[in-house]
Amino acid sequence: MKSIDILIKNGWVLTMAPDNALIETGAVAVSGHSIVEIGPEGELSTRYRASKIIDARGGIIMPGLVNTHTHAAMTCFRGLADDLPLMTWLHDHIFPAEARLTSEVVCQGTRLACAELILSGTTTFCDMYLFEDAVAHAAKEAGIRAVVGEVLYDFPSPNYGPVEEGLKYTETLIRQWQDDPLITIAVEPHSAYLCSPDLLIKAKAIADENGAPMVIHLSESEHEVAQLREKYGRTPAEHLAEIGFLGPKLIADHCVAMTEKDIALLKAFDVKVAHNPESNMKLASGIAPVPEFLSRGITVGIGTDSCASNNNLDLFQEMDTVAKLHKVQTLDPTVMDAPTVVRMATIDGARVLGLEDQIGSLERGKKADIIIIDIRQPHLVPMYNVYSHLVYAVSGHDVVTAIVNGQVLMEDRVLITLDVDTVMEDVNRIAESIVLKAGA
């Protein structure tokens, strides 16, 4: 028998591998950071002696979810202001709160986000915000996988000051975190409306030079598109194509207000899309034409966007919304079927982030980013179909165990790497100071 670190057994193993294997009473063997083997429990139990055995108790063993768009530290602003026109929300509530941000606040807000993400089954997130060095440290400390990048725009930032410094800050992040097993640094200009062509081109050069992914907000609303048309006489996607910004390592967030030509550009340049339906609904931005993206072969992942516009980071709930929203939008109950949506939240999410060789499915040699769902609960009985269950019935609260890179981050709903009471207290203190200052 071969010695390994972890054997997860007694569950439905949903691999999300190319063969779509689903093994009833299966097991997953983990050694170090990686998956060693997946198969029937009977076989693996005789083949491996594990330091730790995790009993899935008949639940679902599957790849951890990939949240392709977050502003993690904005957990501090969860529910600070809702049901408001976008500009009132931004200018009267979010921007004033953000003007007081510090590295410490971002770190504590991100820790809370990591707690929420792990507790709801997400094992990788892709973040854009300020003070992203703090985000990277918080994620690393929590043991969660993350793609992080400092937001860049034409005006001065509370973190780095003028944008030239932002580009340098990004290059420093790339150097500091290179070869980190969990953290990938991305280059992240905010959007075509907040970034000059000059900034976008410089950002792209840094990304290309370092082989780094890029993240940008793209066509979140018709208002944004109208703004760009007025400024440049073209849509945001056309504008980015024109200046040579589009490419396969670009992650475009939202993509709500898209023309036929825009969609063709995404496809032609193999741009990846992060779809954030709940945020788009809550801010009344619109509905991204995701069924069309998929029929064109564009890779789409799912994101929650921030807690200020959602107001949670539960990707299982987001999957439910993805499946249902496009059905009613197209008046076709067959679009966005459950297997498609689970793919978007796992292996396709990994593809969006350029991490598909490492994560997104349970396959021999891939990193051990694994979650277990407890299905012995009234709202998960009976189970006719695993995919349907994951999309329409499971919520993040049903995730009992989470493993990232071979490290157990949560077991039986208890977080191991984070002191949850301290994490909550820290952010409650931040919120109190925000309320005090807003009242002053």
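Now that the form predicted together with another copy of the chain has been shown, please provide the structure of the form predicted on its own.
The following holds one chain only.
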């Protein structure tokens, strides 16, 4: 028998591999950071001797979820300014609150986000915010995988000051976190309406030089599109194409207000899309044409956006919304079927982030980013179809175990890498300070 570190057994193994294998009584063998084998429990139990055995108790063993768009530290602003239009929410409430941010506040807010993400089954997230070195350190401390980048815009930042320093800060992050097993640095100009062409071109040059992914908000609302048309005579996508910004390593967040030409540009340049339906619904920004994206072969993942515009990070809840929103919009119950939505939250989310060779499916040699869902609960009985259950019945509260890079981060709903009570107390103190300053 071969010695391994972890054997997860006695569960439905949903691989999300190209063959869409589903093993009813299956097991996953993990050694170090990686998966060494997936197969029937009987075979793996006789082949491997594990230091740790995890009994899935008949639950679902699957790849950890991939949240393709967050502003993690905005857990500090959960519920701060609800029921407002996007631009009012952003300029009158969020930007003023962010002007008072510090590295410590961002770190504590990100710790809370990491706790929430892990507890609800997300093992990888993509973040755009301020003081992103603090975000990277908090994610590393929690043991979660993250793609992070400092938001860049034309006006001064409370972190780095003038935009030239923001570009230098991004380059420093890339050097500092190079080759880290969990942290990937992205180059992240906020949007075409808050970034000059010069800034966008400089940002892309840094990304190209370092082989880094890029992230940008794109066509989040009709108001944004109108701004760009007035300023440049083009849609945001047309504008980015004109200055040579579009490309296969670009992650475009939202993509709500899109023309036929915009969609053709996304396809032509192999741009990846992060779909954030609940945030777009709450801010009344509109509905992204995701069925059209998918029919064109555009890669789409799912994001929650921030806790200030959602107001949670539960990707299972987001999956349910993805499926139902597009059915009611198109009046077609067959649109956005459950297997498609599960792929968007796992392997396609990994493709969006450029990590599909490492995560997103359970395959030999891939990183051991794995979650287990407890289905021994009234709202999950009976189970006729695993995919349907995951999209329409499961919530983040049903996740009992989370493993990232071969490290157990949560077992039996108990977080191992973070002290949840302390994390919540820290953010409650921050919230008290925000209320006091807002009233000053």
